[in-house]
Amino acid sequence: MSRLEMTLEAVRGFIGEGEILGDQDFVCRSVASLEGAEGDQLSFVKDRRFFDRARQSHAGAILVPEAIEGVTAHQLVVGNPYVAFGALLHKIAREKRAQPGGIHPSAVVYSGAVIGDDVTIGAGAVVREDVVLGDRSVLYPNSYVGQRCKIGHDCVLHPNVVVMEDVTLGDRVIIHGGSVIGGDGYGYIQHEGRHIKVPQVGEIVIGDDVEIGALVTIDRATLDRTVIGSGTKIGDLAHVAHNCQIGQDVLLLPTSAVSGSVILGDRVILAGRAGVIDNLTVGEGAVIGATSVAFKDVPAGAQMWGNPARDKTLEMRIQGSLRRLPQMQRDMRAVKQKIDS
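Using the sequence just given, produce the structure of the chain by itself, in the form predicted on its own.
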């Protein structure tokens, strides 16, 4: 249960805006979806498409973009209900996931590590020598931070996260369980029929407000830096190879993959299972659709779909033609029969 325990007036105060239509002293015990909400719960309506669902909902109170006729629930009219509800979810998440402060007796903190104020280091976590760990950052149990890493303020490393040596995280970076930051890139030289490993000795620099999903791998550079720009969000099971330069506010959706030495401009989107082969540049604001693979540079603002990825309009025409192939084949056979006869 996602406990809230706030009156509607307190919710308005927390959000910082809104007009209450109903009882301002109504207590919102918790939050829920429109379909799953009960009489003591708060829900929200994103836009007009969901007005009918709101009328059918059993929620006790609803955040709405405008007054909705026929709704029995108390209403709190706000500018953007989705954003307001998200702020409440942040509050709930902080309370649900709060960790006991301090350093657990079973954690290992090497000499020379600099630990900031109000830091939490969980059971079995390891902080190697010469690490700088910023104020209020949280290392969940069994996380690992390698030598010479710099972790910013208010960062969260969930259980079993591995941050290898010489990695820099900005402020407010979140890394979910099982991810590995700073493993060796896939570098080998073929020589006399053998694969000779090329050690990767570069660094990784990750900006502020980056969130990295579960089981993500980001490889360190061979010599220089792999860079993840501020505001970028990386989904579960995604991979960023060595020497990549990822811009700001990029979205890498789950299971997407970026090969070595790729440059992604600001606000690029790679949809689920999309990929980019090595040494390409994807321009600012470009979109590569789900399961699509880019085999050549992508201009800024382009929308690419397919494998190989093409301009979306062209790919849609190709797919439309493919769907007509069976009928086209039947038509050609009929024409051939007439010619033969």
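C-alpha atoms forming the largest set that superposes within 1.5 Å between two forms make up the rigid core. Quantities reported herein were computed from a predicted structural model and do not represent experimental measurements. Positions refer to the first chain, counted from 1. Compared with the form predicted together with a further copy of the same chain:
Rigid-part rotation between the two forms: 21° for the smaller part relative to the larger (C-alpha based, whole degrees).
Next block: the form predicted together with a further copy of the same chain, after the form predicted on its own:
There are no partners or other molecules in what follows, just the one chain.
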């Protein structure tokens, strides 16, 4: 359990305002949802729609927007419980993964690396030649940063993350466990039935505030740059192939995949297991639905569903018609008989 371990009074102090209804010395051991909370946990009520759930909750204390009758938990009335609870979550998240700081004796830092202030380089982590590592960045144990990479400030690379050579990360980039950034793109030339490797010598440039889930692969460009725009969020087990140009604030949900040389505009969303075939362009703000796969360019703002992806309204009509297709086939036989007779 990620610990909070604060009295309700201390929580009020952290939030900076609020009125306590109940015991100000009550200790909130941790946080939970209204449904999941136990007696020593703090929960929250976003607005009136959740008042009934609050009454049924086993939470020991609840952040509330106003005093709620019939709630047995201690209440802390604050202006915006949702925002206040979020601030507590950020505090817990920071503390539960607190790092020892410094460079562990079993980490290996090669020559030419420029290491910022207040970094953590965990046990067994490897920093290759000529890396630049920004201030306060954390390399978890057994992560790997290849030659000439530039890692910005306040980045976090979780355990066993692999960043191969010549990759640039902006500031505040988070990469979850085991992801591989900078593997070679899948590029071969066919020659007499054999497949000859095209060396992949390009780079990857990742902007600020990008978060990359666990076990994601992002491949380096063949010659130029694979680009991930600032603010983009990539889920677990997603794949971005070589030479892609991913815009800003794009959402690539878990297990989605983008083939080679694709261009995604800003704020594009690929839902779970969605995909885009190689060399296509998806316009700004377009959405490709869960498990849907674009085989053609997608205009800005479009909503595409299905595999192959079609306009969402058409695809929903087709799926509706499909349910009646066996009946329609029987109708057709009957019609033909009638006409022929």
